[in-house]
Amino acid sequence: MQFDTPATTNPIDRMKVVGKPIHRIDGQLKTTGRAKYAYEWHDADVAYAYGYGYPVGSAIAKGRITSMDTSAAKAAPGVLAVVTTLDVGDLKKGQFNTANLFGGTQIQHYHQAIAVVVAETFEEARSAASLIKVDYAEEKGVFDLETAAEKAVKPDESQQPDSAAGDFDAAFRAAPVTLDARYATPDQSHAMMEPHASIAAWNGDEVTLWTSSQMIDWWRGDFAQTLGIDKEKVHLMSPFIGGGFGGKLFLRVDAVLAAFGAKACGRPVKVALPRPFIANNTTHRPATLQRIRIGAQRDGKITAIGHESWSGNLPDGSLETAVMQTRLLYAGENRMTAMRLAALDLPEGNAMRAPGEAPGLMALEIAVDEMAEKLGIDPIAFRIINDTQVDPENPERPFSHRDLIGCLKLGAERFGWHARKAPAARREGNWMIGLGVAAAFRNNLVLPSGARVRLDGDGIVTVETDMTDIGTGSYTIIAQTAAEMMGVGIDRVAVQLGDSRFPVSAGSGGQFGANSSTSGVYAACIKLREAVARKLGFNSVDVIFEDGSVRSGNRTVPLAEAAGADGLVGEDTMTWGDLTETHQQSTFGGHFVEVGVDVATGETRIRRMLAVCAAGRILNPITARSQMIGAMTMGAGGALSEELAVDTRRGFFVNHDLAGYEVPVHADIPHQEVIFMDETDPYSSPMKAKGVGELGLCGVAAAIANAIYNATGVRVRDYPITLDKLIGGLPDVA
């Protein structure tokens, strides 16, 4: 199915489980520990007999091996293989990675996957993994973004660096208010609970993987790439995955590993990477280093505005797209945005949770409230003020559906931002109070998605979709779709996920997720809707599917009944046209935080959050919730804590684990309010919804540091903010 006309009505407007506040239908799995993660899968063919891998990793940044010396691991105690870069040989390069993942002599970052040690044990094996020698050619390499950036270059336009329209420069040169500043945002690391890991069993030319894969065909083919094998020989599961933000969008090198150690040991292979290689072998958001120019009239409207970034990646990589935000977010005639990108000899930079959107918030929704400060004016207000309802850069192309407006006003309320008062005015006791706010915005991605329906002799319907659910909540609403389309209770529906023997969906990412795997089942239960009306002898058209049953006209019929003994299936793929194209389609949503800032020593605690999100159509508010205070909890982390510190003399993330990678904590997060405009954007699919799961990052951190600015009427530029940055500036003590 194609959908490229704006959707009408349809069965799931008639909202009889779609929407509903169910809780996850993989709920007790989970909390009773039945789900089966990657490294804990047990098949009953295989269980008795694993080995255990441990990965080894370059101690240097760059240069190539010149030797290694495996001979003590090997004849060390309960080690049953060692394979190494140097015994497979040069690879190729999976489509989607920018560093090889394994094979060959060169280094191009810290940690680089060099070995595996497979062992009866993990123990025996981490053991063994220590006692490998390696000799390297260690080459100068480059680590710091702020000296790379000097001579960072314009990337081919395939990753859209610039745009422009009007003159931006005469416009920002005429206006009687200006603004220009720079900001800078950390590198950061997924930081998911459960690690990167994956177990490979061999039969004959074939694997099976057992991983945690948050795009179960993207891996598949890249995973079949680097072994040189056919991808149907490829079998790949993911059924449940313990968190990704971004980090297991592509193939990872445990697959590889485990794969490799696996033939070389003759039997099931399970590797974990250790908490240190998620930092510096796997992937990373990116550090950036921004300029924005904002120029405005006296009374706020915005006449000029520029976005300009510079970000780091290894040779061939690609760009933290931090100026997506500005091109779309506010009015304004002349305007500029421009990416550079510098050569870094550091772990690849690429997806994670809001790429683009999320650093560029951070720098966008500051400059909006100190450019509101310098007109005397409101920041919502201000906000208010430049709102449009078209592509400020395509004016002839509206927006599918957009009510900014709506959210900041509804938050302001609601937050009580009536209250806020001028800088540093506010003190309860050693707490300085201040009030933040700022826009969020996403862009709404779709992506071609598949599923299967089938519909057995006991009326119970069963979803398959290589979807994932990284803990988004992927199985409910997609039970969700197939109750409502189908009319059954929820309770008669099944949902797998995650096997690549399943029609291939849009994967978990880039918030496209839910509702492209959702249409994608809407899709293929039409199939199946097809298929039971055909059997009876319905017309279609007027067919209606409610109760466990079907009816046309005065005839009605059990859905078992209409199955039969062999039951029908419905399969389909969900494609989209050009709408897209003819309108900007987004999410969009404001950020609200109250912060205490102690005036002896700078710490910094946010009292409460509130988030108004306006996403098109919430499949389900209780799973749509869980992502948005997930993502608000991120936003804290990287407002105040987070950052992967750069030793620029040796080329790796120093503080690589949890203990040195501060993410927020229990005590770190307050109340988390979340309200969801109602709407529908029926532009974006048939389901008529969008995504919230990084709407609820983008923006968070800025209104953090607006709430800041405005407790202690100290502003900062460079995150995290963390207490050194402000101590100086705050009022001395009595």
Given for the second form:
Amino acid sequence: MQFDTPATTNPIDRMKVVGKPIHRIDGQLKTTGRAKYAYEWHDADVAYAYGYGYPVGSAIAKGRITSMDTSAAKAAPGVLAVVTTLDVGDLKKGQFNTANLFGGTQIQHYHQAIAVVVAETFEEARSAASLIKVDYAEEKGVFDLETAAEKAVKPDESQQPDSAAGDFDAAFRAAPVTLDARYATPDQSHAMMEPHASIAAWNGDEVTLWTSSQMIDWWRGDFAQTLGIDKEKVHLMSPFIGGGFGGKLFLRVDAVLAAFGAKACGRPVKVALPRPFIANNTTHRPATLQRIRIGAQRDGKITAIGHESWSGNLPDGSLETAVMQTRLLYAGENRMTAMRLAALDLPEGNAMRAPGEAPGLMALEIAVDEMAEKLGIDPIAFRIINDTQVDPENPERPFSHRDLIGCLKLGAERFGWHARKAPAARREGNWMIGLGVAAAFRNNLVLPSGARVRLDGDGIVTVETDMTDIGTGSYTIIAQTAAEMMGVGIDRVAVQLGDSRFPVSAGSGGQFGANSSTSGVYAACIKLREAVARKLGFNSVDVIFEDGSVRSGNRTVPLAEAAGADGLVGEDTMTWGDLTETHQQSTFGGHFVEVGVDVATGETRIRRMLAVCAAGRILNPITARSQMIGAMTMGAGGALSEELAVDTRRGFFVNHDLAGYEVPVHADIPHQEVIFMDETDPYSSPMKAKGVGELGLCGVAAAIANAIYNATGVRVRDYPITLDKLIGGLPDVA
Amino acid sequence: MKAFTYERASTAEAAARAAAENPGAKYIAGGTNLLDLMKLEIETPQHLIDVNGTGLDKIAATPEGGLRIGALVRNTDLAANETVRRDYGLLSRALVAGASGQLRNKATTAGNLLQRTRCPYFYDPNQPCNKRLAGSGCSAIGGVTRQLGVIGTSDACIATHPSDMAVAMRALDAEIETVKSDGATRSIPIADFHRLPGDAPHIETALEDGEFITAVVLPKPIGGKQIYRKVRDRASYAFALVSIAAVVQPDGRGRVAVGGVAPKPWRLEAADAELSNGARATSGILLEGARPTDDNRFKIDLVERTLGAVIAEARG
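Alternative state: the form predicted together with its partner chain, after the form predicted on its own:
Whole complex next, starting from this chain.
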């Protein structure tokens, strides 16, 4: 099915199951420990012993390996096999990988995998891994973004590095009120709970991989390409994922090492990446340096807006697209954006939850707050003045649906925004109290998504798709979609995900998963409904699926009976026409934060958070809220503590564990409230839904930064906003 | 983790004897730090002596009116002890400021004193570290140092001691009781217990090889307002950027020990004497001669500011 005209009334609009606050259907499996994650997987029907693989990472950041001595490791107790990067030689890199995962002599970054030791036990493998001796020819690398940015280049046009409209320079010069400020965001780690983990089992020239992947088909293709085998020879399964945040979008080395280890020892092999590898072996969100210029009339109308960003990556790596939201978020006739890429020898930078918008809004939404203050206009009013209902770079392109103003107004009312005082004007004991606001903005992306839906003789509807559930609630919203479409209760629907034998879906990323994958299920259900109608001789146009039966005119047939003993199947893939080109599809919100800053120590503690979101139809308010509060928590970390600290001499992220890379703990997260605007977007899909998983993060950190400014009068433009950046500007207490 | 042999000791004396018989052995009690370090092969003992059965898990009054805390008393139990909460509130507050509930349930009094630094370079076996491998160099100096020490450090090491409990004990003038393999016992003032790194940062305490901690003894209560203020980036489960353990008497005099700034709990009697003159005077003496890095220079200011808040709280 191709979605190429705006949705009209369809079975989803019945909202008997879709849109209901249904607890996640896989919840009990998870709370009782029966949901098997990649490393825990075992097939009870097969009698075999696993080999335990433990990876070895490069001790240098750049250079090449001149020799490796594995003799002691091979002789260590329990060792079954040692496979080194020299043993396998150069491998073909996956289509989605920038850094080489394994193979050959070249070292591109710290903790690049250079060997796997397989042993009878995990402990034996880990112990033997430390016995491998490696000689390197170390090369000088570039690890400091500020230095490297001086030589940054404009990447190729496919990355859309520049945009412009009107005459920015002239308008900025002429504007009576201007802002020209620089901001910095640090490298960040996905820091998901479940590390990357895989089990590989060979059967002849075929390999089965249980792994932790957000994108089954991308992984399958790149896994095959890296191993130099046919994609059809790979069976990949990832039914449960303990968090990904973008870190599991692309093939990682645990899968490759498990496959080589399994081949070498003739047994299935499991490999999990040790925690330090998450920072330095896998991908991260790249740091950015940003410059924002805004010019406005005294009435608050923006006349010029410019946003530039510099980020680094390995050669052939991509940009952190931090200016993208600035092309769309606010009106203004004269505009420019530009992104430049610096060459760095740090680990690969790549997508992390809301890539581009998350760091971009960290800067832009401080700048907007600063500009509002310069103008003497309330920051919410300033945003409303500069709202736009069209793509400001291409005014003939309207937004499909945009209610940023509604979010900000409702949020202001609910949060008590009127109580906000001048900077550093509100004290409660040792706490300086401040309120902050930021706009949330993230585009609604769609990807083709397929599904197969079976109806059996018991009236059970089973959905099969390679869609993944990374903790987001995919199982549940897919079940709701199928239940709604087929007119059955959710207890009559089974959902099977994350298996490469199932139709290729959108996968999980870019907040495209929920809308795209349920649309794929919608399409498959349409096919199944047609099959049911055809079998019963009904005219499919006037058939009603309701209460477990199918009805046409006066005739009602239970679905179980309609399916018969052989059952019926519908399969289809939702593809997308040009509605995303003719109409700008985005999601919107307002983040409101109240902080307290300790007047003596500069410690910031969040007191209240509210998000109001306009993101199309909310498929399940429980799982959507869960996405939001999780993202708001991540935003709190981004604002206050999360930073991969770069050793610019030795070229690695130093704080590579969860003690050093500080994500928020429960004590950091206060009352969180989420409100969804009651809306639909018929341009987005037959579901009329859009994503929320990344919207929830976008703008949070800036709202916190603005609240800190309101509390203290100290403006910090360099994240994370740690106390050392504040105390110099706080009142004397001694 | 390297393979090791394992035994259980049933008395302190037996534990010390076993250590003498097994050079390179380590005692294990809660294991909350040692096991992590063994997994990373930062610690590679060939023999572990489990001391959980030595019965040193009692808290008892001393004839001098103080308190003897058995080496194996868990942090949770020590923090919750009625006498500790009443007479040594500083200690209880420091304990609950540390680690997490789960870790405090396992971690012991002696183990807490002996925990090793959280310097990230110490934790990465690929990086030179004089504390981990004597003579290999310090990669922290010139690197990422925001958390690291500003005073008492050396050109060989700028790591801090991470304990909260020990900072409170330093302010309370605790003494550490030990037994050696020959049965000899001694008592070490906590001021002398942790060593400054000098040119041998791998030697961290005054303990001799195999010497076994049996108890920590607190002198009789000194009253006063007892405040432990830990400053950190997140609200829980983080090591101190700076912590202040203070006992302030009604006349304004008192004691102050500082955590997060030095290789040991940092207290100077000369600084105590300035306490009634305020935070600036006190911290000026406490941190005289400090050698901060660009990354952690803020700690100088932070000590003064935090101490100012603590003094104000004590007076209020």
